[in-house]
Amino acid sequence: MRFLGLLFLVSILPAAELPRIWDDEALKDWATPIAALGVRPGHYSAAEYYAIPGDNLKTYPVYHPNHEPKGYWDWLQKQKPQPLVDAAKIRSARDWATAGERAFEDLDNLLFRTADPKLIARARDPEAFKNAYLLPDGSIIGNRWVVTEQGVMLSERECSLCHVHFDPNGKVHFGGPAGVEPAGPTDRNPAGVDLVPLAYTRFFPGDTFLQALWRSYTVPWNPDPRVEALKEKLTHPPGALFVGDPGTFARFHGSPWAQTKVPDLRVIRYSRYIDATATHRMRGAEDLARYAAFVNGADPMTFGPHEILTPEQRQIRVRYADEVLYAIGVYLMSLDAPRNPNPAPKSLRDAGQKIFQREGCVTCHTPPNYTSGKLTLAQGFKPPADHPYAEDIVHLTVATDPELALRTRKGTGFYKIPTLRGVWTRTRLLHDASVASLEEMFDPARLKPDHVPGGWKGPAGDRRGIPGHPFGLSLTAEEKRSLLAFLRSL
């Protein structure tokens, strides 16, 4: 990934200077309002947060152990914890990026470490990495061993275990839109050890796997009777309701029936929102870094006089340092998508440019950014006068599938409207990634029932059309051809 230059880095405070992340101001209008409630999320405060160390440990591959370095387990028990970020040695702005990007690649989820003998010695075990993808050096992308104080313990990646991308040669690119490119390896396992039941269990106490499922989904005042089923039995596979397909994701306040794709980081610079749905500002590295706190572990899932949470597991039990927060909001805050090195000529991109303008499309996706940054509003959703974010606000729908917008936790009413910059390299296009390409976008077979869905398609499997973003249905070949050439340039 290529950095931006000194345009945003030069701003970057010095490591002297390293801001408070989990700070009560600025939480006070921090999350956007649920729709349905008109209340803001609730959140932990800052004394609440700090009532416990950060964490801030360096992580090693977990390798095949067919191709393991020799010597590399014995040489592991022998470090002592050394820091993921080094604040001391930060000395520039270009310094916080660089951290930044090896803490993004390399952090570990707090709540998936673990001394298990039993999952240690199965992640010593080849028989665990049966069609495993394994990068050049033998390693995984999802486990990682790291040093702490009690000795070598199991993990697996945290930010980079979802977002990533896997070109036709199978080249494995992290942040940017997960997925995989047509001839990509779509038949690779890249987690290794699965340690997802553990996690879950760990941030659900008392909780059995199948309470903490219904826990991560279910919406006290719309109770949706599928995931009120999870209390009682899986109504499908594991891997359906975690991760349909390769491109979304059931997050925590979200439904495995109204998935999220998981968002190209390299282009966040260009949003005022997190989220899909617009679930948090985005100000700047601050709020990247405060969101990274937020989804590992400091929410504590109020939602106006409703509790998901029991007594006993709401509070914080994991929290990373500081350090290492700023330094991947930084990073991320540096990226910009590729261009394409391999653009339609020049005659058929200005054609495309045109057709862009006359079609109205720059009044969402406006240059040079090719988003406004505002919000749409999701079918169905009128929001108040006095909405906190009005200025934002534009007073039309996609008529995109409103359920995720509407009647998760995630429900803020509204649909960021995303950049064009870098679309060619995603596989996976909308809020819930069900169209896989531009050719589909512009398709309007993808309206009619019996359409199956190029990307995800929902738990069942069923095909299903894909509602709403009418815009370019009724362009010609000639002019589909065009738009999406200059479109593969942005």
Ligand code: HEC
Given for the second form:
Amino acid sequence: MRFLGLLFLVSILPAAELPRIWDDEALKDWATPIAALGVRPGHYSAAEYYAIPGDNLKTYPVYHPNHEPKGYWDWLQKQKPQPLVDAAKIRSARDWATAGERAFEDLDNLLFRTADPKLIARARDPEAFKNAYLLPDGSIIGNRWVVTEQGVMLSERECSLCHVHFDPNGKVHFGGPAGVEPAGPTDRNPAGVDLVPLAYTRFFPGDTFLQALWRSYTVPWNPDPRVEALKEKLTHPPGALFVGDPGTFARFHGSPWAQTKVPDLRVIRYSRYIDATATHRMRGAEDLARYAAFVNGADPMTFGPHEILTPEQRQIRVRYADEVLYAIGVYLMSLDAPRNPNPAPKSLRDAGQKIFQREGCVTCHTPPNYTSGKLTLAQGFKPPADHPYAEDIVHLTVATDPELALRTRKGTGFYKIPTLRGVWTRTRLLHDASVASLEEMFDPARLKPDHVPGGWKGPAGDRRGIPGHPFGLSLTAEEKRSLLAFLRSL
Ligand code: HEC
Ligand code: HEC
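Switch over from the form predicted alone to the form predicted in complex with the named molecule, please.
Everything in the complex follows now, all chains and molecules, and the chain you saw is the first one.
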């Protein structure tokens, strides 16, 4: 018995142990060199990172005032701060994943927290909830309450604010691909109270909102006049600059003119790199944990000799506890694409599979993962022979819009080959979400300059061709039908 008990312990211990997330050794070769500079972006040392305390606080739903359960507000005032992830209760990898699901869905952005009585009152006023998308319990996607030592604060969801998928029945799946589901709900305004401007000026202390916006995207070694103009005046509504389409967001280091698709995190396990341009390696749960920290302030924004932030802004000011980050990493690694419950008839899928092979799709979207995990070159990029990822580089370009991969601070020079698993759930395709369906993707008309992209069009909503990825563009109608049937079964 004792022996069996010991075996049991040995089998669960390694997975239950909490690794140190911000680890100097692991960070050394984590970020990908910027193509134009040939250097990896800088990062905080573990000593700098751990010099501030880690946050680990449970958050609570903000309900549409007409749906708030009776007595909820008073009950909330009486709660004591609780950990979002309680590491003491975790015994196995499964426990980490379960805790991680809660953390991924409920995590709030530390820079959004506010005790401002005016904002709190607004979050309880039905006026602020017009067109808000309601979850089945009557709560909203945007704001969350956080019980802190200083009392109840208003905040906003972090990961799940963007990583939210609506299926055709209008059901919400956090972590799934963002975008517009034709048959889904049309009103999906996430937030009751918009805390973004507040968070921006906190993230970039000393900056006006416009300066903060400019700083998010400016590229000192290759300035884009459209980004530089933002310092002086808002050239487009903030909505179009951040979220030009329900499926995109212009993250720090990207650009409002080269937005990125909010991708399906349920298939991240098939990636060897993170982000469309492979900005970081993806070696497992710990790298995903690091990435969650990175997008939340663990980022000094230094690129060789170029510093984006002022000395005051370059100090790390917030971080999540390691157990919160690791739980999220383990959870994301545990996910997989859902199977299509209504696949096309087998004969059609089989015919499609043959076309998939015949057209050479398999060389890049290689089964069984439907990606080789490798990196293609953005049009115009020649990587040095001694590039650290030389083994993973396919010396081919699919010639999609090279702007993100060459001109932004996400500019590694690469586009990773995405997995096609679960592609049937995506309503936005390509790194910039410009394509809205598989039909559009394999329609040669999308190449023409007068095409109106079904997905992201650019901040000005322009007509433009969607270049590149020329594969499968000259199929007959029948061949296309079978190829799509096959793709929708993956
Ligand atoms: C403001 C919107 C937003 C928030 C908040 C957000 N993400 Fe993302 N996320 C994105 C976008 C957009 C991308 C694509 C970036 C790119 O390709 O360069 C992305 C990419 C990713 C990727 C890479 C996926 C892939 O296929 O390479 C991971 C992993 C990820 N996010 C995890 C998280 C986690 C964990 C959180 C919470 C800590 C989070 N994100 C918060 C918008 C967001
Ligand atoms: C040379 C490698 C290569 C070949 C061959 C190739 N692809 Fe791709 N595919 C890519 C890359 C790289 C992307 C992402 C490009 C981007 O985002 O800019 C992509 C994107 C896609 C997407 C969009 C996925 C998404 O979520 O954005 C689909 C669908 C797709 N490919 C299907 C196919 C099919 C079907 C074939 C064959 C007819 C094929 N591909 C051939 C490399 C390839």
